[in-house]
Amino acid sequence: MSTVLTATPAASTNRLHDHPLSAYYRWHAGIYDLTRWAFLFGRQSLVRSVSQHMMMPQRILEIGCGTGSNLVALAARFPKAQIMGLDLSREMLDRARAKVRPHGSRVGLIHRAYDAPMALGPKFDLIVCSYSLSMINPGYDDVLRISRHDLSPRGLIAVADFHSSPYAWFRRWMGVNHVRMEGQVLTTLNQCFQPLACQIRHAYGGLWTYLNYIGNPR
(Lines of atoms letter the chains of each structure in order from A and count residues from 1; the text may use other names and numbers.)
(Lines give C-alpha, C1' and ligand atoms only; values in the text may rest on other atoms or scores of the structure.)
Protein backbone atom coordinates (compact mmCIF):
# COMPACT_ATOMS: atom_id res chain seq x y z
CA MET A 1 0.00 0.00 0.00
CA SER A 2 1.44 3.38 -0.96
CA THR A 3 2.04 6.26 1.41
CA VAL A 4 -0.77 8.81 1.54
CA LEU A 5 0.03 12.50 1.16
CA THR A 6 -2.74 14.39 2.91
CA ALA A 7 -3.98 17.36 0.92
CA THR A 8 -4.76 20.80 2.31
CA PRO A 9 -7.58 23.16 1.31
CA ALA A 10 -6.83 25.40 -1.66
CA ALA A 11 -6.47 28.57 0.43
CA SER A 12 -4.08 26.86 2.81
CA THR A 13 -2.11 25.38 -0.08
CA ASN A 14 -1.65 28.85 -1.57
CA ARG A 15 -0.53 30.18 1.80
CA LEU A 16 2.03 27.40 2.17
CA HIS A 17 3.28 27.97 -1.36
CA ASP A 18 3.97 31.62 -0.54
CA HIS A 19 5.64 30.95 2.83
CA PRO A 20 9.32 32.08 2.83
CA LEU A 21 10.54 28.67 3.99
CA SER A 22 8.51 26.92 1.32
CA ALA A 23 10.10 29.16 -1.31
CA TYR A 24 13.55 28.49 0.17
CA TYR A 25 13.16 24.73 0.02
CA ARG A 26 11.66 24.87 -3.45
CA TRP A 27 15.18 25.63 -4.61
CA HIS A 28 17.07 23.55 -2.05
CA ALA A 29 15.05 20.31 -2.10
CA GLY A 30 17.01 18.89 -5.02
CA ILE A 31 20.38 19.30 -3.29
CA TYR A 32 19.30 18.88 0.33
CA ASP A 33 20.51 15.32 0.88
CA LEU A 34 23.73 15.98 -1.01
CA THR A 35 24.73 18.95 1.13
CA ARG A 36 23.18 18.84 4.61
CA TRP A 37 25.24 15.91 5.87
CA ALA A 38 28.12 18.39 6.22
CA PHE A 39 26.49 20.43 8.98
CA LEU A 40 23.25 18.91 10.28
CA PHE A 41 24.92 16.94 13.04
CA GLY A 42 23.27 14.83 15.72
CA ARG A 43 20.30 13.52 13.78
CA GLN A 44 21.28 9.86 13.84
CA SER A 45 22.39 9.92 17.46
CA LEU A 46 19.08 11.54 18.42
CA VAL A 47 17.09 8.57 17.10
CA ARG A 48 19.38 6.16 18.95
CA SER A 49 19.04 8.17 22.15
CA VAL A 50 15.25 8.06 22.02
CA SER A 51 15.32 4.28 22.22
CA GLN A 52 17.20 4.55 25.54
CA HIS A 53 14.28 6.47 27.07
CA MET A 54 11.32 4.87 25.27
CA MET A 55 11.08 1.23 24.28
CA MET A 56 8.16 1.08 21.85
CA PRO A 57 6.31 4.29 20.93
CA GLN A 58 3.08 3.53 19.08
CA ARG A 59 2.52 6.93 17.42
CA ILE A 60 5.30 9.23 16.22
CA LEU A 61 5.14 12.68 14.63
CA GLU A 62 8.05 14.48 13.00
CA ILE A 63 7.60 18.23 12.57
CA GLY A 64 9.53 19.43 9.54
CA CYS A 65 10.33 15.98 8.16
CA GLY A 66 12.03 17.32 5.04
CA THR A 67 13.18 14.62 2.64
CA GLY A 68 12.29 11.84 5.06
CA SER A 69 15.67 10.62 6.30
CA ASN A 70 14.55 10.65 9.94
CA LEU A 71 11.27 8.95 9.05
CA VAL A 72 13.19 6.02 7.58
CA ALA A 73 15.44 5.82 10.64
CA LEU A 74 12.45 5.96 13.00
CA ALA A 75 10.60 3.29 11.02
CA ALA A 76 13.63 1.00 11.26
CA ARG A 77 14.18 1.68 14.98
CA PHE A 78 10.49 1.32 15.92
CA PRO A 79 9.03 -1.25 13.51
CA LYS A 80 5.55 -1.33 15.11
CA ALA A 81 5.00 2.42 15.29
CA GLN A 82 2.65 4.46 13.14
CA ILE A 83 4.66 7.45 11.95
CA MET A 84 3.59 10.76 10.44
CA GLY A 85 5.89 13.32 8.84
CA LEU A 86 4.73 16.92 8.45
CA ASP A 87 6.31 19.61 6.29
CA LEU A 88 5.21 22.83 4.60
CA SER A 89 7.37 22.19 1.50
CA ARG A 90 5.69 20.02 -1.11
CA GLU A 91 9.00 19.63 -2.94
CA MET A 92 10.65 18.17 0.15
CA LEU A 93 7.71 15.82 0.69
CA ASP A 94 7.96 14.65 -2.92
CA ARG A 95 11.44 13.36 -2.10
CA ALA A 96 10.35 11.94 1.23
CA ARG A 97 7.58 9.93 -0.43
CA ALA A 98 10.06 7.84 -2.41
CA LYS A 99 12.10 7.06 0.72
CA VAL A 100 9.19 5.96 2.90
CA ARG A 101 7.31 4.00 0.22
CA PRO A 102 8.81 0.63 1.33
CA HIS A 103 7.13 1.11 4.73
CA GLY A 104 3.67 1.35 3.18
CA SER A 105 0.82 2.93 5.11
CA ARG A 106 2.76 2.77 8.39
CA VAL A 107 4.47 6.04 7.44
CA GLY A 108 2.29 8.94 6.28
CA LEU A 109 3.09 12.42 5.02
CA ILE A 110 1.10 15.59 5.44
CA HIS A 111 1.55 18.96 3.75
CA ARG A 112 0.76 21.74 6.22
CA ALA A 113 2.23 24.11 8.76
CA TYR A 114 2.28 22.98 12.37
CA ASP A 115 0.04 25.76 13.65
CA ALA A 116 -2.56 23.62 15.45
CA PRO A 117 -2.57 20.24 17.22
CA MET A 118 -2.54 17.17 14.99
CA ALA A 119 -3.86 14.52 17.36
CA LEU A 120 -7.63 14.31 16.97
CA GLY A 121 -7.74 10.94 18.70
CA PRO A 122 -4.89 9.20 20.54
CA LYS A 123 -1.97 11.51 21.17
CA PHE A 124 1.61 10.96 20.04
CA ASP A 125 4.14 9.05 22.14
CA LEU A 126 7.05 10.79 20.43
CA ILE A 127 7.43 14.10 18.60
CA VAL A 128 10.67 14.74 16.72
CA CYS A 129 11.99 18.12 15.56
CA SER A 130 15.20 17.85 13.57
CA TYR A 131 16.72 21.17 12.48
CA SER A 132 13.31 22.72 12.06
CA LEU A 133 12.76 24.87 15.15
CA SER A 134 15.70 27.21 14.52
CA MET A 135 14.21 27.98 11.09
CA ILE A 136 10.71 28.84 12.32
CA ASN A 137 11.08 32.53 13.09
CA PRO A 138 8.78 33.72 14.38
CA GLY A 139 6.78 30.81 15.71
CA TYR A 140 9.20 28.18 17.07
CA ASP A 141 7.87 28.80 20.59
CA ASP A 142 4.29 28.28 19.38
CA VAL A 143 5.35 24.99 17.79
CA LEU A 144 6.73 23.76 21.11
CA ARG A 145 3.63 24.80 23.02
CA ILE A 146 1.35 23.11 20.49
CA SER A 147 3.47 19.97 20.65
CA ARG A 148 2.72 19.72 24.38
CA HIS A 149 -0.96 19.32 23.50
CA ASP A 150 -0.12 16.62 20.95
CA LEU A 151 2.02 14.55 23.34
CA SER A 152 0.61 11.84 25.54
CA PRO A 153 1.26 12.37 29.29
CA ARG A 154 4.26 10.04 29.15
CA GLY A 155 5.33 11.10 25.69
CA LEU A 156 8.71 12.50 24.70
CA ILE A 157 9.92 15.33 22.52
CA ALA A 158 13.26 14.80 20.78
CA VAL A 159 15.12 17.73 19.21
CA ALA A 160 18.31 18.06 17.19
CA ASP A 161 19.06 21.62 16.12
CA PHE A 162 21.50 24.49 15.91
CA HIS A 163 22.15 26.08 19.29
CA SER A 164 24.43 29.11 19.07
CA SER A 165 27.61 30.63 17.65
CA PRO A 166 30.06 33.10 19.23
CA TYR A 167 30.61 34.75 15.85
CA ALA A 168 28.26 37.54 14.82
CA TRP A 169 29.22 37.25 11.15
CA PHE A 170 28.31 33.56 11.14
CA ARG A 171 24.98 34.20 12.87
CA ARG A 172 24.21 36.85 10.23
CA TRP A 173 25.10 34.41 7.44
CA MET A 174 22.89 31.73 8.94
CA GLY A 175 20.12 34.32 9.18
CA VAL A 176 20.30 34.72 5.41
CA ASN A 177 19.45 31.01 5.30
CA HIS A 178 16.50 31.49 7.69
CA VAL A 179 18.35 30.04 10.71
CA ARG A 180 18.37 31.81 14.07
CA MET A 181 20.97 30.39 16.45
CA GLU A 182 20.99 32.41 19.66
CA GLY A 183 20.19 29.66 22.17
CA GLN A 184 16.48 30.44 21.93
CA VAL A 185 15.39 26.87 21.18
CA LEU A 186 16.88 25.42 24.37
CA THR A 187 15.47 28.23 26.49
CA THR A 188 11.92 27.53 25.33
CA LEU A 189 12.38 23.76 25.49
CA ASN A 190 13.25 24.06 29.16
CA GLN A 191 10.17 26.22 29.74
CA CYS A 192 7.83 23.70 28.15
CA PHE A 193 9.46 20.36 28.97
CA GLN A 194 11.40 18.55 31.66
CA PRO A 195 14.78 17.55 30.19
CA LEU A 196 15.75 13.90 30.36
CA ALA A 197 18.87 14.29 28.22
CA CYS A 198 20.53 17.43 26.92
CA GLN A 199 23.83 17.64 25.07
CA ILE A 200 25.43 20.70 23.47
CA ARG A 201 28.32 19.88 21.18
CA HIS A 202 30.79 21.89 19.12
CA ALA A 203 30.97 21.80 15.34
CA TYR A 204 33.97 22.74 13.22
CA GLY A 205 36.17 23.74 16.13
CA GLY A 206 33.53 25.88 17.82
CA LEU A 207 32.20 27.78 14.82
CA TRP A 208 28.81 26.83 16.21
CA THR A 209 27.23 24.47 18.70
CA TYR A 210 24.34 22.09 18.14
CA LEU A 211 21.77 20.62 20.49
CA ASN A 212 20.44 17.14 21.19
CA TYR A 213 17.53 17.22 23.62
CA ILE A 214 14.99 14.74 24.93
CA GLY A 215 12.27 15.79 27.36
CA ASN A 216 8.75 15.12 28.55
CA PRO A 217 5.88 17.53 29.28
CA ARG A 218 6.10 19.49 32.51
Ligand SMILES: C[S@@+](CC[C@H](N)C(=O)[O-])C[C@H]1O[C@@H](n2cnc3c(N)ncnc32)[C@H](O)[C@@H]1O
Second form
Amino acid sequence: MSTVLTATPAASTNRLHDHPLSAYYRWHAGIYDLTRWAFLFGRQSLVRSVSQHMMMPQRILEIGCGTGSNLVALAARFPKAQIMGLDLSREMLDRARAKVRPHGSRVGLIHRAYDAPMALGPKFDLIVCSYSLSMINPGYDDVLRISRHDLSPRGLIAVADFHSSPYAWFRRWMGVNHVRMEGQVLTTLNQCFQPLACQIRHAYGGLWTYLNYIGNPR
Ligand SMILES: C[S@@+](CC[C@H](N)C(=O)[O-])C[C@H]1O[C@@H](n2cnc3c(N)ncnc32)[C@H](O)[C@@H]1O
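If the one shown is the form predicted alone, what is the structure of the form predicted in complex with the named molecule?
Below: every chain and molecule of the assembly, starting with the one above.
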Protein backbone atom coordinates (compact mmCIF):
# COMPACT_ATOMS: atom_id res chain seq x y z
CA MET A 1 0.00 0.00 0.00
CA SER A 2 1.53 3.34 -0.95
CA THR A 3 1.46 6.10 1.61
CA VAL A 4 0.86 9.80 1.66
CA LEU A 5 2.82 11.07 4.64
CA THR A 6 1.72 14.52 5.66
CA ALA A 7 4.75 15.13 7.81
CA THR A 8 3.66 18.68 8.46
CA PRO A 9 1.92 20.35 11.40
CA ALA A 10 -1.33 22.25 10.82
CA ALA A 11 0.38 25.63 10.26
CA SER A 12 2.56 24.16 7.53
CA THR A 13 -0.41 22.37 5.95
CA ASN A 14 -2.22 25.72 5.78
CA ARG A 15 0.86 27.28 4.22
CA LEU A 16 0.89 24.54 1.55
CA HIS A 17 -2.82 25.03 0.93
CA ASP A 18 -2.29 28.77 0.39
CA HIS A 19 0.73 28.36 -1.89
CA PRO A 20 0.01 29.84 -5.38
CA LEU A 21 0.96 26.54 -7.06
CA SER A 22 -1.38 24.57 -4.78
CA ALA A 23 -4.19 26.88 -5.87
CA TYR A 24 -3.19 26.48 -9.52
CA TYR A 25 -3.13 22.67 -9.34
CA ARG A 26 -6.37 22.52 -7.38
CA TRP A 27 -7.96 23.40 -10.74
CA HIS A 28 -5.46 21.79 -13.11
CA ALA A 29 -5.03 18.40 -11.39
CA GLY A 30 -8.24 17.10 -12.96
CA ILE A 31 -7.09 17.83 -16.53
CA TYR A 32 -3.35 17.41 -16.04
CA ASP A 33 -2.87 13.96 -17.57
CA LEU A 34 -5.36 14.69 -20.36
CA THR A 35 -3.49 17.79 -21.51
CA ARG A 36 0.18 17.74 -20.51
CA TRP A 37 1.27 14.91 -22.83
CA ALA A 38 1.01 17.50 -25.63
CA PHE A 39 3.76 19.74 -24.26
CA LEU A 40 5.76 18.20 -21.41
CA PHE A 41 8.21 16.51 -23.76
CA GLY A 42 11.28 14.53 -22.80
CA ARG A 43 9.91 12.78 -19.71
CA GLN A 44 10.06 9.22 -21.04
CA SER A 45 13.43 9.78 -22.73
CA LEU A 46 14.82 11.08 -19.42
CA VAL A 47 13.93 7.86 -17.61
CA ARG A 48 15.43 5.82 -20.46
CA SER A 49 18.64 7.82 -20.44
CA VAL A 50 19.02 7.52 -16.65
CA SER A 51 19.37 3.77 -17.13
CA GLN A 52 22.34 4.37 -19.47
CA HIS A 53 24.19 6.10 -16.61
CA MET A 54 23.01 4.07 -13.60
CA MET A 55 22.12 0.41 -13.75
CA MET A 56 20.27 -0.09 -10.48
CA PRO A 57 19.46 2.92 -8.32
CA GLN A 58 18.30 1.77 -4.87
CA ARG A 59 16.65 4.96 -3.63
CA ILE A 60 14.96 7.46 -5.93
CA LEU A 61 13.33 10.81 -5.09
CA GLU A 62 11.17 12.83 -7.48
CA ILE A 63 10.79 16.47 -6.44
CA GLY A 64 7.40 17.74 -7.66
CA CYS A 65 6.10 14.34 -8.72
CA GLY A 66 2.65 15.68 -9.64
CA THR A 67 0.22 12.97 -10.76
CA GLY A 68 2.90 10.29 -10.59
CA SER A 69 3.56 9.39 -14.25
CA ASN A 70 7.32 9.43 -13.75
CA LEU A 71 7.03 7.43 -10.52
CA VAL A 72 5.27 4.66 -12.45
CA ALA A 73 7.84 4.77 -15.27
CA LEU A 74 10.70 4.68 -12.75
CA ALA A 75 9.12 1.79 -10.85
CA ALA A 76 8.82 -0.20 -14.09
CA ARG A 77 12.37 0.53 -15.22
CA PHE A 78 14.00 0.00 -11.80
CA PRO A 79 12.01 -2.84 -10.20
CA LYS A 80 14.24 -3.06 -7.09
CA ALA A 81 14.30 0.63 -6.25
CA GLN A 82 12.52 2.31 -3.34
CA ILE A 83 10.90 5.41 -4.81
CA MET A 84 9.62 8.54 -3.09
CA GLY A 85 7.50 11.22 -4.75
CA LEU A 86 7.20 14.62 -3.08
CA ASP A 87 4.76 17.37 -4.00
CA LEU A 88 3.16 20.41 -2.41
CA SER A 89 -0.20 19.88 -4.13
CA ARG A 90 -2.61 17.60 -2.29
CA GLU A 91 -4.78 17.28 -5.42
CA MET A 92 -1.87 16.17 -7.63
CA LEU A 93 -0.83 13.61 -4.99
CA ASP A 94 -4.39 12.27 -4.85
CA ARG A 95 -4.04 11.37 -8.55
CA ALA A 96 -0.57 9.95 -8.03
CA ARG A 97 -1.77 7.71 -5.18
CA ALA A 98 -4.15 5.82 -7.45
CA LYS A 99 -1.41 5.31 -10.07
CA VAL A 100 1.31 4.04 -7.75
CA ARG A 101 -0.97 1.73 -5.70
CA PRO A 102 -0.02 -1.40 -7.73
CA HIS A 103 3.60 -0.91 -6.63
CA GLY A 104 2.73 -1.18 -2.94
CA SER A 105 5.13 0.13 -0.32
CA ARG A 106 7.95 0.41 -2.86
CA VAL A 107 6.58 3.80 -3.96
CA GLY A 108 5.76 6.37 -1.28
CA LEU A 109 4.32 9.87 -1.49
CA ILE A 110 5.04 12.90 0.67
CA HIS A 111 2.98 16.05 0.89
CA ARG A 112 5.38 18.94 1.44
CA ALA A 113 7.30 21.69 -0.29
CA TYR A 114 10.92 20.88 -1.01
CA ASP A 115 12.42 23.68 1.05
CA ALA A 116 14.75 21.62 3.23
CA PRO A 117 16.57 18.29 2.88
CA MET A 118 14.51 15.16 3.45
CA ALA A 119 16.62 13.93 6.40
CA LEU A 120 14.97 10.51 6.08
CA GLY A 121 17.41 7.61 6.28
CA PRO A 122 20.12 7.09 3.67
CA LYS A 123 20.64 9.54 0.85
CA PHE A 124 19.14 9.07 -2.59
CA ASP A 125 21.15 7.80 -5.50
CA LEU A 126 18.82 9.35 -8.06
CA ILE A 127 16.88 12.62 -7.77
CA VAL A 128 14.46 13.47 -10.58
CA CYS A 129 13.01 16.93 -11.29
CA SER A 130 10.55 16.80 -14.17
CA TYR A 131 8.95 20.10 -15.13
CA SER A 132 9.02 21.29 -11.53
CA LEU A 133 12.08 23.59 -11.45
CA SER A 134 10.78 26.00 -14.11
CA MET A 135 7.71 26.53 -11.89
CA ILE A 136 9.55 27.24 -8.64
CA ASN A 137 10.01 30.99 -8.88
CA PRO A 138 11.64 32.14 -6.77
CA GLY A 139 13.46 29.14 -5.33
CA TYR A 140 14.47 26.73 -8.12
CA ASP A 141 18.12 27.46 -7.34
CA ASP A 142 17.57 26.71 -3.63
CA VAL A 143 15.89 23.43 -4.60
CA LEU A 144 18.95 22.40 -6.60
CA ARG A 145 21.31 23.38 -3.79
CA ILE A 146 19.21 21.55 -1.19
CA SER A 147 19.01 18.48 -3.41
CA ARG A 148 22.78 18.07 -3.17
CA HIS A 149 22.32 17.33 0.57
CA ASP A 150 19.88 14.54 -0.30
CA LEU A 151 22.00 13.05 -3.08
CA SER A 152 24.69 10.49 -2.35
CA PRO A 153 28.18 11.52 -3.53
CA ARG A 154 27.97 9.13 -6.49
CA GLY A 155 24.32 9.89 -7.15
CA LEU A 156 22.68 11.42 -10.21
CA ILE A 157 20.29 14.29 -10.76
CA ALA A 158 18.02 13.92 -13.78
CA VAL A 159 16.02 16.88 -15.08
CA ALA A 160 13.45 17.31 -17.84
CA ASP A 161 12.12 20.84 -18.17
CA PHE A 162 11.35 23.83 -20.33
CA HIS A 163 14.50 25.63 -21.38
CA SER A 164 13.69 28.78 -23.36
CA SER A 165 11.63 30.40 -26.09
CA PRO A 166 12.64 33.09 -28.59
CA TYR A 167 9.11 34.55 -28.43
CA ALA A 168 8.39 37.11 -25.73
CA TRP A 169 4.61 36.63 -26.06
CA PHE A 170 5.00 32.91 -25.44
CA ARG A 171 7.28 33.43 -22.45
CA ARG A 172 4.69 35.84 -21.05
CA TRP A 173 1.88 33.31 -21.59
CA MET A 174 3.91 30.63 -19.86
CA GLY A 175 4.53 33.09 -17.03
CA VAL A 176 0.77 33.32 -16.55
CA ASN A 177 0.99 29.54 -15.97
CA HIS A 178 3.81 30.01 -13.42
CA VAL A 179 6.52 28.79 -15.84
CA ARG A 180 9.74 30.73 -16.33
CA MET A 181 11.67 29.67 -19.44
CA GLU A 182 14.77 31.86 -19.73
CA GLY A 183 17.50 29.23 -19.58
CA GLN A 184 17.82 29.76 -15.83
CA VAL A 185 17.44 26.08 -14.91
CA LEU A 186 20.38 24.95 -17.03
CA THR A 187 22.59 27.79 -15.77
CA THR A 188 22.05 26.74 -12.15
CA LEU A 189 22.33 23.02 -12.94
CA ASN A 190 25.76 23.66 -14.38
CA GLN A 191 26.78 25.58 -11.24
CA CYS A 192 25.67 22.81 -8.89
CA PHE A 193 26.37 19.65 -10.89
CA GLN A 194 28.80 18.15 -13.36
CA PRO A 195 26.88 17.37 -16.57
CA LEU A 196 27.03 13.81 -17.90
CA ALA A 197 24.40 14.32 -20.59
CA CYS A 198 22.60 17.44 -21.74
CA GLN A 199 20.22 17.67 -24.69
CA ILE A 200 18.22 20.71 -25.72
CA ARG A 201 15.48 19.94 -28.23
CA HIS A 202 12.96 22.02 -30.18
CA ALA A 203 9.22 21.73 -29.68
CA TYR A 204 6.64 22.72 -32.29
CA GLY A 205 9.17 24.00 -34.83
CA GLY A 206 11.05 26.13 -32.32
CA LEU A 207 8.22 27.71 -30.34
CA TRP A 208 10.21 26.60 -27.31
CA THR A 209 13.11 24.36 -26.38
CA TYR A 210 13.20 21.78 -23.62
CA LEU A 211 15.97 20.22 -21.65
CA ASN A 212 17.06 16.71 -20.70
CA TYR A 213 19.95 16.80 -18.24
CA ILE A 214 21.80 14.21 -16.19
CA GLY A 215 24.54 15.23 -13.81
CA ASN A 216 26.36 14.32 -10.63
CA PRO A 217 27.42 16.49 -7.69
CA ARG A 218 30.45 18.67 -8.23
C1 LIG B 1 4.38 20.65 -14.10
S2 LIG B 1 4.11 19.66 -12.68
C3 LIG B 1 5.19 18.29 -13.03
C4 LIG B 1 4.66 16.99 -12.45
C5 LIG B 1 5.47 15.76 -12.84
N6 LIG B 1 6.82 15.84 -12.35
C7 LIG B 1 5.46 15.55 -14.32
O8 LIG B 1 6.53 15.54 -14.94
O9 LIG B 1 4.38 15.39 -14.88
C10 LIG B 1 5.03 20.51 -11.40
C11 LIG B 1 4.77 19.93 -10.02
O12 LIG B 1 5.72 20.46 -9.11
C13 LIG B 1 5.06 20.69 -7.87
N14 LIG B 1 5.86 21.68 -7.12
C15 LIG B 1 6.10 22.95 -7.49
N16 LIG B 1 6.89 23.55 -6.57
C17 LIG B 1 7.16 22.62 -5.62
C18 LIG B 1 7.92 22.63 -4.41
N19 LIG B 1 8.59 23.73 -4.01
N20 LIG B 1 7.98 21.51 -3.66
C21 LIG B 1 7.31 20.40 -4.06
N22 LIG B 1 6.57 20.34 -5.20
C23 LIG B 1 6.49 21.42 -5.96
C24 LIG B 1 3.69 21.19 -8.28
O25 LIG B 1 2.75 21.05 -7.24
C26 LIG B 1 3.39 20.27 -9.47
O27 LIG B 1 2.72 19.09 -9.09
